[in-house]
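Here we start with a single chain on its own, the form predicted alone, put down as structure tokens.
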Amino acid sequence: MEVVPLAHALGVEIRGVDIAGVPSDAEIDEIRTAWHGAHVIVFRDVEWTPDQHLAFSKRFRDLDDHAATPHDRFDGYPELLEVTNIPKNGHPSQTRNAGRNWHSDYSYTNRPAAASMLYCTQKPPVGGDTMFCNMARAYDDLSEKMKGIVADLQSVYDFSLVSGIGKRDPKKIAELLKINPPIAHPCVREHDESGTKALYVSERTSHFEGMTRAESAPLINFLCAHATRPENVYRHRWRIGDLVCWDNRTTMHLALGDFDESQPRHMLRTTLRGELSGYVVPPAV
């Protein structure tokens, strides 16, 4: 196996294991060791079927059955969700502008993710990057007064700061609304697996519990742009066959839309389930 870094702040490319194939246990081990260090991993040529996709990623942890977005699913696999801007059954896809403010998946659940490994397989000709934070790196480079701060505050994530969703199906909107309401998870979050301090906020924070909205954005400003300052950035561009795979507990990540929307761009994520999490708070004022 061969670990190549793809930026300095995180990201790896793993090569030499045939992923679609039956990795031995000590396979997996090295691959969870580089992904805690380097918090996003890609392997490339990936050739495999939804079932090879889902055996792989049961290796590492339970999946999340996509509950919290029911619409999303790939038909056949609540364990596979769609990311595509293909038509579905006539109507505009709800996936197609998905996860173009900066976020960690499912943060407005209880059970925010663990980890999603995202499988290529339509891209547009030029376009379409996703780029990546590290939020470890970012908590370790607050000041200690800061940190202090931070310490003591509940992020509170709103389902309706998701990107693009004013241009989706106002019912189903409604629905995951219902379904997702505002909920607080600690404004530093502990990695549960390899004890890491990280950073939890991100666009998707309306406000931290107890403060009101306009108290809360110039904090939640300086530390999404502290996170996401270029240096801390990992830029992946994507070819069909890529698995690329992030840590939700200690990285964000932001999709691009500079692409031609009329060419086809299909994905499927399993989303590693994360622990229960946060307590469900009245909206902001």
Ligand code: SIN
Second form
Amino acid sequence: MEVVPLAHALGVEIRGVDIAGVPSDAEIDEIRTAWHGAHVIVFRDVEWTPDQHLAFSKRFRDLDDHAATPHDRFDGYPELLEVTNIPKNGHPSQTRNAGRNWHSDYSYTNRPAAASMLYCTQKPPVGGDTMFCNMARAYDDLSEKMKGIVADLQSVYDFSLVSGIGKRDPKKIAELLKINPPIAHPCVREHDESGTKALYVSERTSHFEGMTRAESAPLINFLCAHATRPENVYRHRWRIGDLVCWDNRTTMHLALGDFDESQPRHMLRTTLRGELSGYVVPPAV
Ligand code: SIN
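Can you return the structure of this protein in the form predicted together with the named molecule rather than the form predicted alone?
Below, the chain from earlier opens the complete complex, with every other chain and molecule after it.
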């Protein structure tokens, strides 16, 4: 197996392993180690079926059945999420503008995703890239004083801050807001496998628990700007057949809308289930 760095801050490409086949336990361990070190791993030229995608993902962890976003499930596969701009049953896809602000998957649920594995089946000729930032490095780079401040904070995640939901079906969004009320999680997330500490705050954080929105905003803005500095980012330019896997405990990501929407962009994602965490709180004041 060959592990090739893609950027300074995070991201490696893994070559020389047939992930569509049945990788050995030793290969899975090697992939896991590379993943914990680089936070984002990329496999190229993958040709597989939805069942192979599920089988590979399950080697790492139990999978989420996407009950938090039931409309986005891939038909017949609750453990696969369809991220697509291709209309469905004559209606615009609910995920056509998904992921347009910096976030970590399922942060607005009581099972924030451990990791995600996104497989590209169709892409526009240019654009439609995805950017990732390293939240462990962002945490490490804070002053000791600021580390002390964030250690005491709970980030409140609010589904209504998911970018672009205003353009989706209002009935479905109302349902999703009901399923996913505002929820507080520690602002410093400790990785349940590697023990790595990372910032856990995003553009979907409305406030810090016990503080007002106005009091929280400057610190949320600072932490997000600090985490997404260009030198802390890897930008993935998709090719058909790419499988990009990111660790939601140590990264945020952003799907860029810089492409011709008349061109299909179609991805399938498994979500590796996280630990139960968080508690429901009243909306921000
Ligand atoms: C997501 O946020 O899971 C979607 C990322 C993408 O479409 O690039």
